[in-house]
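Below, in C-alpha cells: the form predicted alone, a single chain.
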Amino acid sequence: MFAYVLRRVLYMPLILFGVILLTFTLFYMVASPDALAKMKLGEKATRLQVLDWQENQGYITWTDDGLEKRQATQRMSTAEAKEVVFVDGTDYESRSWLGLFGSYVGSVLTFDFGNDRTDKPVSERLWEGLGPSLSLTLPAFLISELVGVFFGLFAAMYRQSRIDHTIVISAIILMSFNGIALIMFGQKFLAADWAYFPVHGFEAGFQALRFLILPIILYLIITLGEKVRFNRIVMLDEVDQDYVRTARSKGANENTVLFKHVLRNSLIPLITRWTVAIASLYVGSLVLESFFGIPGLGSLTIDAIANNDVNVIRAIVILGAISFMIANLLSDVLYAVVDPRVRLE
C-alpha cells in the first residue's frame, strides 16, 4: 500500500500542473488583458487606469522613461492625467506567455493569488471564509449521513413491508422540495416571523450555533431524501447475498448481520459518495450562505462570480483541484481498509 500511496502523491503534481495550465489558458489566453482590465475596472476606466491594472497583475512592466511619465500623472489634475499618452514598447513592455506562465506557476505553488476587488489578499479571505463554511457544512454532512444510513439500513431490512413503503415515500416527498422554496420559507415563517432563530448573520465562537442551527436542519431536510434512497439501494444488494443467509443461519442477531456485514460490505459505494462530498465541504453552501449571510466560501464565491473576481474564481478552482486528488487518494485507501479483497499495487 505505501508504494501505491508514494505512487500517487508523486502523480499529484502532474496533475496539478495539468489544472494550472488549464486555468493559466482560461484566465489568461482566452480573453486580452485589456478585455480583463475592462471586466474588472469598467468600461468607462481609462487608459492609465487600465495599464496600472495590468502592472499590478504582471501584465507589463514600466520601462524608465514610462516611469517617468506615470509618476508624472500624480502631480496632475484627474483631466489632465487622462490625456497623456503611453506608448507600447516605449513607455512598457508587455511580458511574454512564457514569462506570465512562470509567474503564475510561482504565485500557485506559493498560494499568492493575489488581491480580490476590494484590494484584499485573496490568501486571507480564504483563511477567514474557511471556518464559517466548515462550521455550517461539516456538522450539517455527518447528521445527514448518519441518518441517512440509519435509514437506509432500517429500509433495507425491512423491504417490501410497510416500514420500507413509508420511508420510500417519505423520502421521495422529501426529494420533491423545492430546495429555495424551503429556504425561504424556513427564513421567513421560523426565523423572521416566529423568531425561532436569527434571519441573517454570522458571529464567530459559541454564538455562531445559533446562526447555525437553521441552515443545518434545511440542508438535512433538502438532502435526506436522495440520500436515504441512495443508502437503501445500496444495502439491497447486500441483504440478498449468500454470507447474509449464511449468518442467520448460524443464529446471529439482526443487529449483528445489519451493522456487522451488511454495513460493513456496503461502505465501498458510500466511501465513494463521501469522499467526493467531502472533497467539496470547504466550500461550504452556495445557497444557504447566501441566504443566511454567512461569511463562508460559498458566499465569497458566488460574490466574486457576480463582480468578475477573477483572482478569487481562480483560487477557489485551484484548492477544488487540490481537495479532490487528497480526496480520491483517502477514497482508495479506505477501500483497502474495509476491504480485504482491494489490494493496491
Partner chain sequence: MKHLRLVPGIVGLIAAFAVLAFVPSCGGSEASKAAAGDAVLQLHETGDPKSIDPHKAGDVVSSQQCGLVYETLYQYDYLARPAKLVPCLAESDPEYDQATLTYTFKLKKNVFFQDDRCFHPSAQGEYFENESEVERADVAAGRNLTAHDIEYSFKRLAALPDSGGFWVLEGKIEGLDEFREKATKLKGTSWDEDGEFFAYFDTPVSGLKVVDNYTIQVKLREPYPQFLYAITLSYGAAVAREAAEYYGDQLTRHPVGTGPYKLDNWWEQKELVWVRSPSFREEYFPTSDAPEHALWRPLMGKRLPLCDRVEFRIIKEAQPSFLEFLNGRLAASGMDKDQFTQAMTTQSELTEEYREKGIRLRSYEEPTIHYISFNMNDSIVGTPAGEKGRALRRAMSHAFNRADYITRMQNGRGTPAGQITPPGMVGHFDDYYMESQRYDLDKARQVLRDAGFQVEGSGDDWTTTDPATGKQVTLTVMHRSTRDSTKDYAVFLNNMGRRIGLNIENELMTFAEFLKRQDEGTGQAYDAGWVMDYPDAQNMLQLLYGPNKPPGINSASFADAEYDRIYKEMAVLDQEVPEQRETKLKLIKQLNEILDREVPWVLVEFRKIFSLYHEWFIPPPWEPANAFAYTYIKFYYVDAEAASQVSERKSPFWPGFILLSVILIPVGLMGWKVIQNQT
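Next up, the form predicted together with the partner chain, please; the one we just looked at was the form predicted alone.
The text that comes after this line covers the one chain and nothing more.
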C-alpha cells in the first residue's frame, strides 16, 4: 500500500502541472494583459496608462524608440498625443508566453497568487474565507450525511412497508423543490417575516452560530432527498446478502444488523461520494453564502467571477485541483481500510 500511495503522490505534480498549463492558457486567452490593465485601471484609461501599467507588472518593456516617442508625446497637445500609436515590437516588447508561464508556475508553487482586486493578497483572502465556508459546510455536510444514512438504512430495512414508502415519497418531494426557491422561501418566511433567524449577515467566532442555523437547515432540506435515495439503493444491495441472513439467524437484533453489518458493508460507495464532497466543502455552498452573506470562499468565488478578479479565480481553481487530488488519494486509501478485500498495488 505504501508503494501505491507513494506512486500516487508522485503523480500529483504531473497532474498539477497539467492544471497549471490549462489554467494559464485559459486565463491568458480570456484575460489578456490589455484586458487586465483595463480591468485594473478602468475603461477610461488611456493607451499610455495601459502600457505603463503593463511595464510595471512586467508584461512589456519599452524600447529606446518607444521611449523617445513617449517623450515626444509629452510635448504635444492632448489631441495630438492621442493620435500617437505605440506598436508592439517597435515601441515596446511584449514578454514571451514562456516567460509569463514561468512566472505563473513560480507563483503557484509559492502560493503567491498576487493581490485581489482590492489589493489584498489572495492567499490572505483564501485563508480568511476558509473559516466561514467550513463553518457552514462542515456541520451541514455532517448532519445531512448522518440523517441521510439513517433514513436510507431505515428505508432499506423496511422496504415495501409504509415506512419505506413514506421515506421514498418524502425524498422525491424534497428533490423536486428548486434549491433557490427553497432558500428564498426560507429567507422570506423563517427569517424576514417570522424573525426566527437573521436574514443576512455573519459574525466571528461562536456568534456566527445564529447566522448559520438557517443556511444549515436549508442545506439539509435541499440535499437530503437525493442522499436518502442514494443511500437506500446502496443499502438495498446489502440487505439481501447472505451475511445479513446469517447475522439474523445468529440472533442479532435489527439494530445490530443495521448499524454494524449493513452500514459497514455499504461504506465503499458512500466513501466515494463523501471524499468528492469533502474536496469541495472549502468553497462552501456558493448560493447559500451569497444569499445569507457568509463571507466565505463560495461568496468570494462568485464575487471574483462577477468582477473578473482573475487572480482569485486562478487560486480557487488551483486549490480545487489540489483538493480533488488529495481527496481521490484519500478515498483509495479508505477503501482499503474499510474493506480488507481491497488491495492497493
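Numbering follows the first chain given and starts at 1. Remember, it's a predicted structure, so these values are computed and weren't measured experimentally. Whichever C-alpha set is largest while still superposing within 1.5 Å between the two forms counts as the rigid core.
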### Task
With both forms fitted on the core, give yes or no for whether the Cα of Arg70 moves by 2 angstroms or more between these two forms.
yes
### Task
Could you tell me whether the Cα atom of Glu55 shifts by at least 2 Å between these two forms after core superposition?
yes
### Query
Does the C-alpha of Ala37 move 2 Å or more between these two forms once the rigid core is lined up?
yes
